[in-house]
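What follows is one chain in structure tokens, specifically the form predicted on its own.
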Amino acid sequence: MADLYQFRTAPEEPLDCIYILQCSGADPLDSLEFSAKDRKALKAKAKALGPRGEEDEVISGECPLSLARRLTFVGLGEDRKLTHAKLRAALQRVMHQATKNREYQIGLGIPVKVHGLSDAESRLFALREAASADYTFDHFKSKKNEFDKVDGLHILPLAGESEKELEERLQRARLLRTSVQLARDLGNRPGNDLTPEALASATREMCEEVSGLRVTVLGMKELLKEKMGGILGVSQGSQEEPRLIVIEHRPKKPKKSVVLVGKGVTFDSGGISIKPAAGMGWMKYDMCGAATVVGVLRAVAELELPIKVVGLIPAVENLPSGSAIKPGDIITISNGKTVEVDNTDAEGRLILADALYHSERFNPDIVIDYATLTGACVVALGQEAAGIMGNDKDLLETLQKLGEKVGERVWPLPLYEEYLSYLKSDWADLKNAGSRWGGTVTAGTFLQQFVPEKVSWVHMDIAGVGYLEKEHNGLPKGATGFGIDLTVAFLEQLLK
């Protein structure tokens, strides 16, 4: 991915192009830091080119300054209607255009503000998204187009933005980009490459790269000892053994204790209740919740947050075989509750149940779990927001407000007591699936039965936003890394 730089003085070699984002009716050059002479020349060129800032408008010409060879204005539409999605899509369009034009060193001016955000919040969002806008996953391509990618992204400072201030913002953008890229790379790896043990190995590698993290991996022996019937049951149809990956960030005198749980089904065929063949390949993304947890823990360590944060990742494959769990089977979760397996494709909640119960030994104040859990959530919310449920109204409201600020929307759904009746079993304490109605909330209701008492808990269903079948709202096809920016912002808010 392209390196991020400040752009305050003329480079040794002219940049290939300077891209300037513009809302309609606004003069972007007034909000960028240029000398009076350079601004005059740029304004004359802009007048000749005539950009109006209309949405999807792209107008280019020769740059009148020695700073760059070309100058391009990218329109965003009305400033009062500028959303996270529109700005993100424009930044992605810039990187696509630069790649198409074989522009390797580009300048980028972003003198715009997302509607509803403060100047600082908008600037941070823009830089975070600019840092990730050129993401690609070509690990398995024998021929990589390395010479057709942008190498350097030179950020033009805003008027009045000090060198220190911009560098601090760029450093945060670089840090979050690393975590988001890690999560996306993990999600995009195919099931034959990212097995439960491979996910554990990748987590170990990450923990070795940054200080302040410790990882422990529970294998078959430990899982049997802990009587984790959910993890063991789901995985028994596969030759790949399950794992419970534990990542710990334990600073001295932590102010809070938070456990993050991520669903890590590295491939989900549905088991005996097998999925349709069409689209089954997308089920390599059923571990995007786990990828989010890994990414968050990396960011937490690099930011050195004074909060105890523990990541728990139950990692399994869900495959059909002669040894696979069957509909009608009854398993016992590690807290002693029995579950009738009504549908083997409702496997995520079974492995999360064990992990949620296991979280109790870390004495958490807050537990958040992330899972590509239900297609019903995609039906309800599409690809615009994750569904959230929980037992703490204030926590749900906090996450919703932060999601609006950082550009990762979440929407609260109810967990009425009556939903528990949907999971009633004649033969066990619970069924793992209810009727076709309320699929997202009955899944959340199931999970709630395994949350430690007196702990604030949120379940985040990222089925519609954790991965995408095509580019959408400026996000890439494949894994998105959803939840990392939101969770880091939440953890930082806990310190205020």
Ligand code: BES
Contents of the next structure:
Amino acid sequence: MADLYQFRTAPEEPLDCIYILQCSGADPLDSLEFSAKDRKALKAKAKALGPRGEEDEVISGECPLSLARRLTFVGLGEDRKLTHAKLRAALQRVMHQATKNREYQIGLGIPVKVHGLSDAESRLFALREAASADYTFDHFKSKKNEFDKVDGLHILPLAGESEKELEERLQRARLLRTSVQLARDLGNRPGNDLTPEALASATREMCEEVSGLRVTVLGMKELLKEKMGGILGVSQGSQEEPRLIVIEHRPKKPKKSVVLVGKGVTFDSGGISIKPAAGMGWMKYDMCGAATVVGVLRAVAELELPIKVVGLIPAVENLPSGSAIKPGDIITISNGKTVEVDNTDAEGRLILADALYHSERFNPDIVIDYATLTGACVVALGQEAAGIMGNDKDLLETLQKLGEKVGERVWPLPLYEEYLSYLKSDWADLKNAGSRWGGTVTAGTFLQQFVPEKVSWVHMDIAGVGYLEKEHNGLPKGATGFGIDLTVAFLEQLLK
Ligand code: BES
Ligand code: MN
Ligand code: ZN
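Now the other one: the form predicted together with the ligand, given that the block above is the form predicted on its own.
The complete assembly is shown below, putting the previous chain first.
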């Protein structure tokens, strides 16, 4: 990925191109910091090129300054219609175009503001997205494309933005980029490579890279001892042993205790209730919730947040075999509740049940779980928002508001007590799937039965946003790392 620099410290060699984003009706050069002489030269050039800032407009010419060869204006349309998605897509376009043109060192001016955000909020978003905009996953390609990629991204300061201020913002963008990249890489790794144990070792590696994290991995022996019937049950059809990965960030005087739970199904075939062949390969992404948790923990450690944060990742592979769980089987979750497995494809809630119950050990004030849990959530909200459910209205509202700010939208769905009747079993305490109706909220209701008492809890169904079947809103195809920015912002807000 391209390194981030301040334009002020641009290399002696001229940059290949300077890209300037622009909304219609505004002169972008007025909002960027230049010397009077440079500004004059740029203005004259802009006048000759005549960019109008309209959406999808791209206009290039020779750069009048000696520090760059070319100058390109990229239009974004009206500023009061500028969304996170449009800005992200424009940044991605810049990186794609620079890569295609073999521009290795580029300048980037982003004198535009996402509508509804403060200057600072918008700036942080833009820098963070610029830092991640050239993400690709080529680990399994024999021919790597790293030599064809931009390696230096030189950010033009905004008018009035001090060197210190910009450096702090760049530092934060780099930090979040590292977490997002890690989560995307984990998500994109195929099931044969990223097994439950491989997810555990990738987590161990991450915890060695940063200071302040402790990782413990529960294997078969410990899971049996803890009677984690959900995790053991789902994994029993696979040759791959299950794991429960525990990542702990325990600062000296923590202000709060938060547990983050991530669904880590490294491949979900559906099990005996097997999924149709078409599109089954997408189910390698069924551990995106886990990836988000790993990414958040990395950021939390690097930021040294004074909050106790524990990540819990139940990791399994859901396959059919002679030893797999079958519809009708009754399993016992670690809290003693029995569950009739009505559908082996509703496996996420079974492993999350054990993990949610386990969260009690860490005395959490707040528990948030992240899961690619239901196809119904994708039907309801598409790829524009995650569904959130929970037992604390204020917490749901806080997340919804923050999501609007950071560009990771979440939308509340109800957990009416009547939904519990959908999960009534004739033979056990509960069954794991209801009828066709209300797929997302019945899954949420199922999880709720395993949340420790007196804990504020949110369930985030990221089935539609955790990975994308093609580029969308300026996000890459594949894993997105959804939820990392939102969660880090949320944890920071807890400290205010
Ligand atoms: N991992 C899937 C949910 C999913 C579907 C995620 C599509 C992303 C895209 C989950 O384990 C699942 O299979 N859920 C079932 C539940 C049903 C059997 C009650 C579903 O949504 O169909
Ligand atoms: Mn499933
Ligand atoms: Zn699943």
